[in-house]
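This document starts with one chain, in the form predicted alone, laid out as structure tokens.
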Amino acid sequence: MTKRSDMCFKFNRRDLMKAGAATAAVTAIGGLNYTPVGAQETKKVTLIQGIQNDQFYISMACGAQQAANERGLELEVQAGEKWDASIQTTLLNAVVQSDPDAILIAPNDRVAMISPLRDAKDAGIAVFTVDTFIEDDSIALANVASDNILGGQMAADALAELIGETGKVYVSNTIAGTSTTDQRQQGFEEQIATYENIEYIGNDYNNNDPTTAASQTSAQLQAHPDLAGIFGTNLFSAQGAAAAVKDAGRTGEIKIVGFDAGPQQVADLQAGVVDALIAQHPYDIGYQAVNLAADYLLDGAEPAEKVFTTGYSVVTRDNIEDPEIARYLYVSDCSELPETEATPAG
């Protein structure tokens, strides 16, 4: 049969690029500072990641600036310190009253933050919902993240495929309640339930913490001596299933497919540690939610759809060097940028 994980989506900004709104606007960044030049009534977004220090987020944040200055927008970037609900909730309680026109987030719960993301809403402020998302869509204008059922079943079939569709797999996942992981577990589940010869024992979450990723790999494969194959659906739980696998002495024996595609992942794959990782363009997420709230703000025009999907690449060792596959690779500051990613076509 086809397998999902031979498919590489690519995705055409050309399609987002609109004539008409081009002032020249900037804004910090990292440590960069700009003034925006020529702009009148500039309107303001805020980009409210997921969590600090995250190159996912930092290379969504490189493709939402990029938009920005196109765009005449004046962007700031956000984040908590921790994958929480909690914190996030202040944190966006802060944003709303400094009065930004929209507000572009990632939510770390998708119930918990359904009320503060209402009392933005009633505030005035257009909301967008990036990556993650909530589960009353009456709020956002709409959400632009990976099809991360689809990035699962990709997962599923990728690490099949390595362990020749026979042995015992697992999943390390991040917080119950998590939006994107939730579903690559479910999308995992369901595709590898599909292979006749592959026992599926079960998942642990790792609250978004390597090191614990990486006690609780250890756990299983002293509970599962004979474990083939693990998925990580996220940068950290494959960083530290990747860690356990290491120091366990059993690298290249037991194959490692993860989510994203950040350097250490990057080290670990180009090391025969982790044998595949599913990245999403993040870079994309926010190349194109920024478009879609200029189209709002500064045209008047609301989204056509409420959910928009960015693609997949599947990174192998016999990929990596490809710029097709490179560019999506992602970085711990925009100046890591390839020129081609930093550029976009117009």
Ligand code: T6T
The other form holds:
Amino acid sequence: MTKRSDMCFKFNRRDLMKAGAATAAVTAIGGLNYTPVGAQETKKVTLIQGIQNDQFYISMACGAQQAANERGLELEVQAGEKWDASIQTTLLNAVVQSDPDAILIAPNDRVAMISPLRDAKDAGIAVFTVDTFIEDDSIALANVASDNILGGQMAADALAELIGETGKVYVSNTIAGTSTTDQRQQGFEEQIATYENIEYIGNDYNNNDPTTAASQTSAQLQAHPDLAGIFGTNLFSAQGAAAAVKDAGRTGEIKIVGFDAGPQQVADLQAGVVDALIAQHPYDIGYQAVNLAADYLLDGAEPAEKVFTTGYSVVTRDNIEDPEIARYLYVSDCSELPETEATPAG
Ligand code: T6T
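I have the form predicted alone already, so could you send the form predicted in complex with ligand T6T?
Whole complex next, starting from this chain.
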């Protein structure tokens, strides 16, 4: 089977978005809905994001909506207000009650979300994980995500280069048990250990809260006045680290590599507080995951692989104006997507 990631799609995202979702032939007569013989009912897919108000997941939802429009699926998007497995379990259970045909979810914890997702699968719902995964690969039909160990390694190499391969480095991480950020830290630690003149002083967990990330980073700056570099493992960690360095008046002196490419991160990069961003391709994750769900729901085709990996773009002040880079900056609303031709997946 040809994987979607192997195919090139040329389209204008915004025009297609405006075209709206294709609908199945459901007719209302006398207040009753019925589906004519031979017509297929519209399949319903619910995307459960990792958390609300995170431009990574907003961009992912734009790609998911685009694919839903193209494939004639109904898409609903849900998210909890905090990164918390118990809040997400309550939300997931409510979504299961609403009986969608498929659920796409970024699980908040690699272990705690196994059992609620098994219940969803047992209820007859097709489950796909996007971004994060769970430690049981018998539940989701596939995971669509970045290669997060690789991303952590890329961050280590970028930071090593920025600090001239010498000095102390620190990691601001989110919440242990989050598969993506666990793997980014792992990749970073493995790779940074290959630089003999770099000392890794360890990490803090900031509970996915930029204010906590900022105060923890400030404390590390006090404890290690000779700190050379910082890796923020996601959007909120990187934002918090940048705020602390700016506050300490040490912009440019301490190098920061941030994962993700939200608007505040881009502003920090342009202001010289952050030096490189490892941008994921969340639009492509959403686009590809909905297409996999459509293949399964509409054509009965199971995914050819268990894991589909999307790409990265390393964003710096030197390349940020390049349209091939700029199109991967995250958006707060789908209307902000560039008018350029897009090549989803990769
Ligand atoms: O980095 C992304 C995502 O990949 C991760 O799983 C959680 O944090 C983000 O959503 C950014 O805030």
